[in-house]
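Here's a solo chain for you in structure tokens, the form predicted on its own.
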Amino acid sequence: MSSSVIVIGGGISGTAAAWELARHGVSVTLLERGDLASMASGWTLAGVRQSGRHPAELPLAKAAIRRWETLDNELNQDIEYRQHGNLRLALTPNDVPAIQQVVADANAAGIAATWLDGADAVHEVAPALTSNLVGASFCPTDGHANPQLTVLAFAEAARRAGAEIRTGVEVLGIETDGRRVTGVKTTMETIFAERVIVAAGVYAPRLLDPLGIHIPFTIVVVPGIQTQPLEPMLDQVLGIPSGGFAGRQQADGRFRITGSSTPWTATDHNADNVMPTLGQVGNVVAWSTRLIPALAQIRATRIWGGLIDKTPDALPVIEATPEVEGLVVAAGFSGHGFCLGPVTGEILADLATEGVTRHPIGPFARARLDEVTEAEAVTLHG
């Protein structure tokens, strides 16, 4: 079997890349070891935000928001995208300078954001929140979407355009002739291709390390809780400065809430070893009921843990690798790659077919990690 481009990974980056390639007439095969959206893109809070971004990511986030605003029409699928804003909450006076800086940085970048001074100002935007708040940043152009529906919509659009999407197929290695890509070896066969895109999340290193391409990852697990459906009470995505809580109400009325990450040291994930500890779950519940008092009487219907592939500077690696011609990598999104997905797909398709992209990806070259000496914290997901 052969294909012009093989995409490894069935999350939002991989399926978006397959869509971009297929709709431009490129023969593409996507391979996913599990199910589509079964890893980070399914576990995520699924925030779609520009606020609070590292300056290097802002151009991509801005471009992504423009895509998100019409993405349901593009993919011919309701992906439950809602653009009602993001609130980063100040819980104490000590939080205020950092959150006001988020507002200042957004405004300096041409993104509308405001500081809501005091609990009354926050309640005008989000009445369901506790009155014990000092203030919040508010970026009205941020939002959220349904992660599973979005990934499936990209995959189905790619299929309609001619892509082959194969799940339950594990890639064991990337084949080369010593200089350039020749294909991939799976558990079932070798598939020949001149170009390979690796968008495999936490499993990217095991494909890249044998080629001498090393991305320093720390893998962490983030707890997630979903509640029973409720009447609409919260439009915005919530976050706090420490990253210990983030949440939103889904289109179906369920709350989707995440908490602080902890190290994960297993080799292969399974249903048990990604589950959060009771301590993690307890912290998520405590934050949830403290910030949204009505949730204290609401039942949790699902608990999960999500793995995050975190780089030392919490920025992704996106590049056509200099070591192996035809090999393109997107990994290490550090818990905030979902928003970027539509544009990441564009970039990966560009790099695979043209070797260059119009989007500014210089800050995401792998070589910059040689200079990073201090790890950055993950404070918002999406």
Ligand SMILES: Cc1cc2nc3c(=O)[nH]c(=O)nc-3n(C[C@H](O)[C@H](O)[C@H](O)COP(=O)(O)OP(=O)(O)OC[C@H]3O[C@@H](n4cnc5c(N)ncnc54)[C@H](O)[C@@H]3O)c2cc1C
Given for the second form:
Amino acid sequence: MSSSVIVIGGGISGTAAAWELARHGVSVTLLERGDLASMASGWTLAGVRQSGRHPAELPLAKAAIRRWETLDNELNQDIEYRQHGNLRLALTPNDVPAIQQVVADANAAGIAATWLDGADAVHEVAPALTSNLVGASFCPTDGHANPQLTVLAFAEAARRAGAEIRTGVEVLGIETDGRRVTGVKTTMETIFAERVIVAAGVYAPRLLDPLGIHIPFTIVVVPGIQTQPLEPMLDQVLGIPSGGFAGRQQADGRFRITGSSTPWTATDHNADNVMPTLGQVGNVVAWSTRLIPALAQIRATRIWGGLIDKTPDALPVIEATPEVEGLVVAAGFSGHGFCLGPVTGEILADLATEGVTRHPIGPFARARLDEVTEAEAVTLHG
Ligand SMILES: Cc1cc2nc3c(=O)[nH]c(=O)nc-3n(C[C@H](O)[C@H](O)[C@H](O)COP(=O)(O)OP(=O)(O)OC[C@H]3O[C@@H](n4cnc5c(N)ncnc54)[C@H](O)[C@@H]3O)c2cc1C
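Could the form predicted together with this ligand be given as well, to go with the form predicted on its own?
Zooming out: every chain and molecule, the one shown earlier first.
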């Protein structure tokens, strides 16, 4: 079998790339070892946020929000995108400078964001929150979406446009002639291709290391909790300065909440064994009931662990690899790659077909990591 481009990974990055390629008439096959959205793109909180982004990611996040605003129409599927804002909450006066800086940075980047001074101002926007607040940043153009629906919608749109989407097929290795890509070897067969996109999340190093391409990331696990459905009470995505809690209410009324990370050392990353510690779960529960008192009486219906592929500077690697021609990589999103997904798809498709992209991806070249010594922490803000 052969295909012009093979995409490895059926998360948001891979399915968005498959859609871009297929809608531009490129023959593409996407291979996913499990189900679509079975790893980070299913575990995610699925916040869609520009505010508080690293400056290097801002142009991509801004371009992504423009895509999110019409993605339902583009993919012909309701993906439950809601653009009601992101609140970063100040619980003590000590929290205020960092959060006011988020507002200043957003405004300097041309993004409308305001500082809500005092609990009353926050309550006007989000009445369900605790009164024990000093204030909050509010970026009304941020939002959230349903991650599973989004990934399935990208995959389905790609399929309609001619892509082959195959689940339950694991890529065991990328084949080269020593200089350029020739295809991939799967559990079933060898598939020939001139271009291969690696959008394999935490498994990217397994595919790249044998080619001498090393992305230095560490893996951490964060907790995810979902509640029973409730009446609508919170429109925004919530975060706190430490990044130790983030949460939102889904379109179906369930709360979806997450919290701080701990190192993950296991090498088997199946959904069955990836679970948070009870201490992590306890912290998320404590934060959620402190911030939204009504949640104390509510039942949790699902708990899971989500793995995050964290690079030393918490920025992704997105590039056409200099070592192997025809090989394109997007990995190491460090806990904030869901929002970027639609644009990651554009970039990957550009790089696979043209070798260059219209988006500014210089800061995401892997070579920069040779210079990075400081390890940035994982901070989830939705
Ligand atoms: C709890 C949590 C909260 C988060 N919150 C946010 C948020 O609010 N906002 C935000 O923007 N981001 C958030 N993120 C990060 C975001 O979810 C990820 O950055 C994004 O989903 C990464 O998508 P991806 O497609 O690159 O990777 P993934 O979704 O991990 O997809 C990779 C896919 O590749 C497949 N695969 C791997 N190896 C192979 C192989 N050899 N053969 C075939 N298939 C293979 C895997 O099975 C997987 O399905 C969060 C992440 C977590 C875990």
